[in-house]
Structures are given as C-alpha cells and as structure tokens.
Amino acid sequence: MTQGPQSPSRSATGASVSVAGVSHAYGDVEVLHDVNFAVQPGELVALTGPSGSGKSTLLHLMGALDRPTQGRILVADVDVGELRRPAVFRRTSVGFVFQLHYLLPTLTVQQNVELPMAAARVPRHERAARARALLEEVGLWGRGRALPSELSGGERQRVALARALANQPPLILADEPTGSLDSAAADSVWRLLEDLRRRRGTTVVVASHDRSLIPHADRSLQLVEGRLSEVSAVQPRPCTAER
C-alpha cells in the first residue's frame, strides 16, 4: 500500500519520537510545562505520574489527537502538531491501547480487530487473514465470533490490543490499559506488550499512575504537576524485531 506524505516511514525497529520544549494548555490552564524527552525506535517506555500529571494529555498530543500549545512533537521525523490531515496519520501510523477498551458491544472480535483496516481500506480477505493471525498472537485464537461482553475484561483489552496493531502500526501509545483490570490480568497484558514489541519491533509508549509497570519497561519518564522530574533506565538493552 502506497503511503501518503504525512505518514511516517517503518522499519522493523518501530518510530522514533522526539518531544521538544513542549507546553499544553486548556484555556488558562497549563497542563504540560517545557517537556523533553526523545524515545527511540523499538523502545518500551513507561510514562508515569499520578492522575492529573498530564500524562495522558501528552499521549494525546504525541498522537496527534491534539496540537501543543508550545514546541515540537516528531514521530519518525513527522511534526505531528502541522499535519494536515491528521486522522490520516492516526489511522496509519499509531495504535492506541486505553483503559476502556471501547469495543463496539455488538460486533464480534474479530470485526473489532478487522474494523480499523476497513477504514484504511485494506481487501476485505487480507482484513479477514490479518484479524485472526493477530487474535491468535493475543492468545485469543478461536474467540473472533465470541461478542465482547463473552470475554473477561483482561481479554478484552488483549482484543483492544490487536486491534491497536492491526494497520501495523510503528507506533502504540497506551493510556491505563491496565487500570481496570486485576494483579493477574494487568500483569498478563505488561508481558504481551513485552513480547509484542520484542518480536515486531513497535516503539511502545504507556502511561500509568501503577508504578509496578516499570520494571516491565526499557525506561521510565515520571511527570509530576506537568513537568518533567525523572528519567531512569530500567533495562537499558537494544530492541530489533525478530525475523
């Protein structure tokens, strides 16, 4: 499939991400203050901070479901805040895994997984093939007719994580997934974001106030009151995608 102008080129090793000087407001509130960070391709990096730190505010603008007041967000060298057309960007070029899983009650799994490559327009046999092989990779093999209310809440965030990664995305960005789900479930999901990332390489970025994720991540980054306060290596090891 041909790539429009503003969809970030791929590789194996996922999208590099580049935050600079980066403020946020809402009206006269500031929520983000002079962030900086970069994230390198095939990285999993945990973004941690208590509710209201602005960490899912950042998330947002790094997939450009929003603009930054201030600086400069870079996604495989694309400037997210000057897209054009940035659903296109979206749809193409990141995954986003949240703590609601928001599938759609009444389509099956596999309808969920094959809905976002129906709107990039992928034939409806590849969708088909690509839905189950990734059902299968989730651990979900055999559940594609299975209706979400059928499944326990931590399958049903691994289907919201399929279908994050069904356009390929080389970019996930996940906000909670794990907020409203048990020890056992959230840890199952932590270890598929693991494995996801190592076997295919995807640049991976969660927010959580649980800082029981980190020792899951490459780094960890802690926002406090908007601001930036830590920067720790967890793991510090290279990530390529397995072939």
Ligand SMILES: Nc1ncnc2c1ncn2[C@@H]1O[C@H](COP(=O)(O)OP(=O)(O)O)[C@@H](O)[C@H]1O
Second form
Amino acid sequence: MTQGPQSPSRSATGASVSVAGVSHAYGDVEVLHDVNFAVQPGELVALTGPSGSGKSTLLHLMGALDRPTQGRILVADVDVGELRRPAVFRRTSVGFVFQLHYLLPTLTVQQNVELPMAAARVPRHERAARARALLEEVGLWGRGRALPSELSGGERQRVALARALANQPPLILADEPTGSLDSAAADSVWRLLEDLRRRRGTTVVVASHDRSLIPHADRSLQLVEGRLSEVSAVQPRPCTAER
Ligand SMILES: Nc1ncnc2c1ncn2[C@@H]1O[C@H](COP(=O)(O)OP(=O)(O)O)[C@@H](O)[C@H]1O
Ligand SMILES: [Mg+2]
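Hand over the structure of the form predicted in complex with the named molecule; the form predicted alone is what we had up.
The complete assembly is shown below, putting the previous chain first.
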C-alpha cells in the first residue's frame, strides 16, 4: 500500500516504552508479577500467552486505562501511572484496537474515523481529509460512506485501526485485534500493522494468543501466569520509518 496525496503530512514517530518492575493486583489477587521489558521506538512487539496470563492487563497499564500497583511504565519518558489527566494522554498518545471493533453502528465509516479527531478538537475541515487519507491507508479508499454493518469483519477491524490512528499517536496498543476474524482476514490485519510500523514508524504492541502474529513482529514476548517467560527476537529488521 502506498501513501496517497491526501495522506497526513505530519507522520507520527514511535514512542519508546519502558516497563520496569511492574506488578498489578485486582483486590488481593496479584496477576502481573515484576514484569520488565523495553520497546524501542518503531518496534512491533507481539505479546503472546494463554488466556488469563495478563496480556490485557498489561496493555491497559501501558495505555493509562489503569495504574500499576507497583513499578513504573514510561511511554516516551512520561510516567503513565502518574498522569494527572490520563484521558488527555489516551486521546493524544495512544491508539487502541480491541477484539471487538466498537464502531458506532449508526455513523458511517468516515464519521467513525473522525470521532477521535473531534474529541481532540481537530478543525472540522481537516477531519474529513485526514479520515479519507487514513481509510486509503488501510485499504478502504472509497468506503467512507458505508455503514459498519455493510463491511466484512476484517474491513471493520481495518476501520478500527484507522480510527486508532486518527490523532496520529506514537503508540498503538492492539488487544486480540484478530480474535473474531478468520485466518485470511487476520493475516491482512497483521500485514497492515507491519506496514504501519514500517511506513509511519509507529510503535505497536499487539497482545494475542494467536501465534500466527509472531512472524509479523520484530520481537515476541510471552506472558505465562503474569510473568514474562520468553523474549525472542523474531528477525532483525530496520526500525526506522521510511520518509
Ligand atoms: N477487572 C478485573 N478484576 C479482577 N480480575 C481481573 C480483572 N481483569 C482481569 N482479571 C484477572 O486477571 C488475570 C489476567 O487477565 P487478563 O489480563 O485479562 O489476561 P489475558 O488478556 O491474557 O487473557 C486473570 O486471572 C483475570 O481473571
Ligand atoms: Mg485479554
């Protein structure tokens, strides 16, 4: 996929992420135990592990949806557990993609992509142009007027990814983004994430129990019962975005 003339001129560059001594408990039950790792700007990291191993919890902490009970998480040198206004950080610095796309059914595809821009007070005239460019980037050029119900599952997930990119965040956190897709649609989502990381230099952390993700990642981390048990380099690749 190539970037068209309408593509956003300001490309996001990736954030570094540092997870240091992070433990997390729900009530008295500790579910993450002393997790440590770092992600380089522009890296695509696969976070795998069985159901219940703590992947979603870790993504929520990285995206300031929750605060760790112990340890520190830095995103681009900002301690996300100490933010006074985490909602502002979430709106501007992270793009979330979940297993369920959470597109609003009564809005068109383009309006869904524009929603986070409105929240970030992007001027109205800029929103439409940026949304169209993002839809082009995820291979859905010309589908902006469709309703989510008129798209396939894989296409809806690509709209969710375009929406996650709306405010050009330096970090994308994707939680089981292919959990409800067949393997061909899943593969197209993995390739899109790979493409995104290569072209924009956005840092991407994807949590999935689906190990077909691993070959698309630069590195794979595995969580087992809340502990990081394996850190493997998949294949060396340049981390710099094409300009
Ligand atoms: N909001 C919550 N309250 C209490 N326990 C939770 C909550 N969310 C997750 N857990 C528990 O934390 C553990 C890790 O869950 P989760 O992070 O969702 O794992 P994964 O995403 O790998 O399936 C599980 O034992 C789960 O039951
Ligand atoms: Mg999960």
